[in-house]
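The chain that follows stands alone, in the form predicted on its own, written as structure tokens.
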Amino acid sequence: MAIPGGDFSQFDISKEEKDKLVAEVIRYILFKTHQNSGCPIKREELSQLVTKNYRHRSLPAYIINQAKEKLSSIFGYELRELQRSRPSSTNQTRLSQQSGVDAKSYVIISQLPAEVYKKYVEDVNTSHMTGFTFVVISIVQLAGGKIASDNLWHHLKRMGLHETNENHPVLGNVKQALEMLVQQRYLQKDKVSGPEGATLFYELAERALEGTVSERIKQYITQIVKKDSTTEDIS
């Protein structure tokens, strides 16, 4: 197994040929992600970039390893791998069926302090989906980090979003913004057979679980608990 920034001689490819592959990796993960806003890239896709001209089993991993160390040190990103989380009713011998397919990606993750962050780098122009990510991400998991569709879209009506408006003044189509989330791996759909018919649940993905999110998200459930707290106190 070839170490991180070790010695690459076991691959029989140039100084040049490796660094031209970590290259087309890194430039291939930032355009990526500005092109999907911010969706995670495949394992398999990133180790295709460097499959469709060498053959090494490891090369992939050590090319990975390479790009994550660059992207951190010159960028101020960490690359970071994300196992992709299964509905909780899927049974088992699904689960065993499709373990190891497409089981991996990759986000990259702003290393700067969150004020600095917030200062220099956040797009005002974007930041509107992100208190929309934490508004959605909250009310799945108050509700236990499951919840039926109708119900998801009950307590966002009472916030002004309806499934059907399509031009909302800030977030626009709002059913294709929740439909980001699932493409973003916040949320996952998950399909329910019940004796009344099939019932759409939106449950927590792997990045809403993610440990730096899940303490943001419980930090902001507990900011609103307090506010509340202190509202009806006052009146």
Contents of the next structure:
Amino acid sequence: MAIPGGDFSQFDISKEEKDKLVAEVIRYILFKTHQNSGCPIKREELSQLVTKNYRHRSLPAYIINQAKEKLSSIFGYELRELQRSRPSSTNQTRLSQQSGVDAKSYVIISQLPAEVYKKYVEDVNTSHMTGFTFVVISIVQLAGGKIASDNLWHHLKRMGLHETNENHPVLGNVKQALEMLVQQRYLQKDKVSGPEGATLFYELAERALEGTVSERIKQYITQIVKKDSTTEDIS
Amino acid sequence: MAVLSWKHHTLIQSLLERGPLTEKEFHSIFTAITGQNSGTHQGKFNDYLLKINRELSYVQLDLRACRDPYDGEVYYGVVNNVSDEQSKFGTKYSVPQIAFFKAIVEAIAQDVTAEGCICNMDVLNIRLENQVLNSSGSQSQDGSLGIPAAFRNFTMSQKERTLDQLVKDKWLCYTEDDNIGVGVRSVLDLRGWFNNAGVPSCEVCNEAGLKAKLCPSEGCTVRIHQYCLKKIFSQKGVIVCPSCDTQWEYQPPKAEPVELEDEETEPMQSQPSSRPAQSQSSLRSKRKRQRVSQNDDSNTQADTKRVTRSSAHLR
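How about the form predicted in complex with the partner chain, since we already have the form predicted on its own?
First the chain shown before, then all remaining chains and molecules of the complex.
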């Protein structure tokens, strides 16, 4: 059985131990993803599962790669790596530390074709969040990738989503729903000090900036704008 | 070395994202993606499941089937087999909520009349402190056990909300008469736990007889599920207790719509018996969070197919 990435015998662990580690990492990813509703998992957390009992320096990387393969072959999930490339201004002081540490995190994404996913897998009970996510990211993207909080809420208000609404029939607490997007790393918050004091900005974060996502959002926006030739401005 | 194709992946992911699915739903997905009717191509369907389970075993998971104790409907789900450090993360419920759930399930399991449910009032009156007592197993005096504040302060409204969420997630269900019963997830996941808790098994299918008919003869401890009784009755025309030879009077359920075609589908696709299911702290083994199933049928608990109430006692 060809093992890409090198023979694990260099790590001085048996096949059973290796399999056990890989299984643990996969299980951690699956259970954690459920628990935190799809928020990215830090690479550190995965490495720790390995380094807890094994000292070899490059073992974590090997195990994570194997886990990636297995997640794909068993479940059809891609373990996508997100790079935290643009730390927000609130993290400025920690920037020097971060360059040495893996600021990588992971999410799992289905590898099924979109139509298949939509028809057989998608849970309609969560599609409201997907819709909300799409709308918010589109707004921020159209604003150039960064938008002031007030401005964002102004647009959301036009769709009946108010910052103070805790009982929206679909989204519940609307503010919390937006917070969820921050936790899932679609957005990040930024406090920018200006002449009037600090303003809160929302910026696209790694999950929304990731190549395929970004491209597709642009495509969808174009579709919507093209179709909607009768838009009126609601003042 | 691609053992599983996108078709297998679709089946797995559908269960992970949508939660336990009825046989009908699951079969229809299978049929749609393979173009083969799982009824006529039972072999192919089983093949798929076998292949899937072989791969899933790598991570100690299992694709298995079970029957809803209240209406006999078959459900499929992906279940965790081993309770370990990782699976402890697999839940969004808090510690007191889990204790609450455990208390409910225990109460249902210990019901000697095999009704398989407890009434709403009893649920809301559950005191979590007893859970601490039970788990520590000692008989110390009151107040000296260090019961966590969260347990003591678990309010009625928190209980109601937790109950609601548990039903939504299918760990519990509302039975016909507004009682609380075990949900499909519990039946799938807690099989090992029920056995360990001493719930007598059904004589026919050997699964936990949470909601079952008891042998009418005094002192005989035999239990059989209503849907298992139906099967025997349709095969033999009479029901005789396997242990004490008493004849059971059997009333076919009223309002029977279409005859279920594949009566013989006892879940053969369950895991091979070589691997014991050991899901002890089962709630933590919950997979992807699920809300209400999108297929309304499974949610209304198939009222028309529901067997006669347990009030139609066997004489």
